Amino acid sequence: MSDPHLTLEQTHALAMRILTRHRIGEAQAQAIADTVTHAERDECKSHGLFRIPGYVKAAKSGKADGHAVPLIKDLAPGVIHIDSKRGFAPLALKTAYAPLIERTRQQGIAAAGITNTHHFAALWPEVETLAGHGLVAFAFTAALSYVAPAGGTKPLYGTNPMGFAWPRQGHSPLVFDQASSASARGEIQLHLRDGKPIPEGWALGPDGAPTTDPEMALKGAQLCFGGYKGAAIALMVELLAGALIGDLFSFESTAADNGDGGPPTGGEFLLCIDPAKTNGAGSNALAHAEKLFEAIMAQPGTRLPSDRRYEARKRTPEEGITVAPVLYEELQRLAAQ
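May I have the structure of the chain above on its own, in the form predicted together with another copy of the chain?
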C-alpha cells in the first residue's frame, strides 16, 4: 500500500482543521497552515505537516497563546518591533511584512525584531517573501541549547539558522537558509533510528570527546559547521535574535521551556535592504547580480542554493504530496479530537 496522498489544498485544510480544534484561533491557524503547506509544496518535509503536532502541544500546554494578536511598535525610523504576545511566529511575520517593506523602501534599510514568539519553521519563507517585494532580506533566530561554543563541550547555542534572500527579476529569489550547526538535530535522530553512525565533526559525547554514536551525540553537544568560523556565526545569531531585540538567548529559552515538545519561546530578527537605494554607481543591482549567477552556473556541478525547492514547487501543485503513514495516523487522530 502506498503512502497517504494529499493535494496541497487538502494539506492546508487538514492543517487548519487540526489547529483550530486545538486552541489555535483562525488568524494564527491560517498563518501556520500557509507556512506548513508551503514547506510541503517545496518538499521540505521536516517543516511541513510533521510540525503540526508540535504546534498543537505548545497551544494545549498553554506555553503558546493560539489566540494572541501581535502588537507592532515603532522603535526608530528604520526599526520596528513586533511583540508576538506568546503567539506563533507565522502570524507575527505576516504582521511584520507590510511595515518592514514600507520602511525599507523609505529608509533604504530597515529591521524588525519579533519577540515573545514561538518559531517552529524554516527561515526561507520570510526571506523569500520579502525578496519577492524586490528587497534583500536576512533572518536570524535562535532556539533550544544543543550546540557547543568554539572550544567548549557543553550545549549552549541553538542550531541558530540564518536565512538570506536576493531578489531576481523574472525568477524566484535566490535564497539560502542554513543552521549554524554541522547537522540538523533531526538528522542525528534519523541516524539513531536507522542504527547508523553519524559523520565525524557533527557532535561531542557527554564526556566532551568527539563521537560518531548518535545516542551519545544527543546526550552530548552538537558542533557548529566549519569549526570556529561557524561558531562565530552561531554567536552572532544569538546576539541578533536575543539581546539585540530584547529576547532570550538559547540557554535562557531552554531554561524557560516546559518541555511539551512544542517550539520554545524566543525572538527573530529580520533585516531588509532596498537594492534600488544602495547602488552608488546608479546601475541596476539585480541585473548585475545575474552575471554572478551565470558565472556560478557555468561551472559543472553547481546549483543555486534554492533551486531544489523551486523544482519541487513545479511538481507538487499537480502531483500533490505524500505523508508518512505514522504521521498521517497521528494527524487523523488530532483532526478527530
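Next, report the structure of the form predicted alone; the form predicted together with another copy of the chain has already been given.
No partner chains or extra molecules come along with it, only the chain itself.
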C-alpha cells in the first residue's frame, strides 16, 4: 500500500483544520500552515506536517498562546523588538518583515529580536523572504537542551541552527539553514519513527557512549558537527538568541518547559544588510558574487546550497507530497477531534 498523497492545497487545508480546532486562532494558524506547507513543498519533511502535533500540544497545554498578537517596539533606528506574547514564531516573523526591511534600507543594516516566542520551524523561510527583497539576511535561534558542549556528555546547548541568505539577480536567493549539531532533532525523531539507526557521530546515549540507536540518542545528548568548531557556533547562537536580545538560554528554556512535546520557549535574532549600501568599492556586490557561484559550479559534482529545495519546489506543485502513514493517521485523528 502506497503512502497517503496530498496536494499542497490539501496540505495547507489539513494544517489549518487541525490548528484552528485546537486552540489556535486564525492569524496564528495561517502563519503556521504557510510555514509547514512551504516545508513540504521543498521536501523538508522534518519541518513540515511532522511538526503539526507539536504545535497542537503547546497550544492545548497552555504553554503557547494560540491567539497571541505580536507587539513591535523600536529600540533604536536600526533595531526593533517583537514581543511574540507567547505565540508561535511564524506570525511574529510575518509581523517583523516590513519594519525590518524598511529600517535596513534606511540604515544599511538593521536587526530584530523576537522574544517570548515558540520556534518550531526551519530558518530558511525567513532569510529567503528577506533576501527576496534584495537584502543579505541572517537568522539564529536556540532550543531546548539537546546538545553536549565540546568534550561533554550531557545536554546543554540547543541544536542552535543558523540561516543565511544572499540575494541574486535573475535567480532565487542562495540560502542555507543548518543546525550547529550534527543533525536536526527532527531527523533523529524521523529515524526513530521509521525504525532506522542514525549515523555514527550524531549522538551519545544516556551513558555518555556513542550510539546509533535513535531512542537512546533522544534520551542522551546530540553532538555538534565538527567537534569543538560546531560547539563554538552553538555557543555563539546561545548568546545571540539569548543574552543579546533578552531571552532564555537553551538550558533555561528546558528548566521552564512543561514537557508537552511542543516547541520551546525562546527567542530569535535576525540581522539584515543592504548590499547596495555597504560596498565601499562602488562595485555591484551581487554581480561580483555571481563570479564566485560560477567558479563553484564549474567543478563537476558541485551545487549551491538550496538547489535541491528549489528543484523540489518545481515538482511538488504538480506531483504533490507523500505523508508517512503513521503521521497521516495521527493528523486525521487531530482533524476529527
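By rigid core we mean the largest C-alpha set that fits within 1.5 Å across both forms. Fair warning: this is a prediction, and the values are worked out from it, not measured in the lab. Numbering follows the first chain given and starts at 1.
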Residue 102: with the rigid core matched between these two forms, does its Cα shift 2 Å or more?
-> no
With both forms fit on the core, is the shift of the CA atom of residue 77 between these two forms 2 Å or larger?
-> no
Superpose the two forms on their rigid core, then report whether the C-alpha of residue 261 is displaced by 2 angstroms or more between these two forms.
-> no
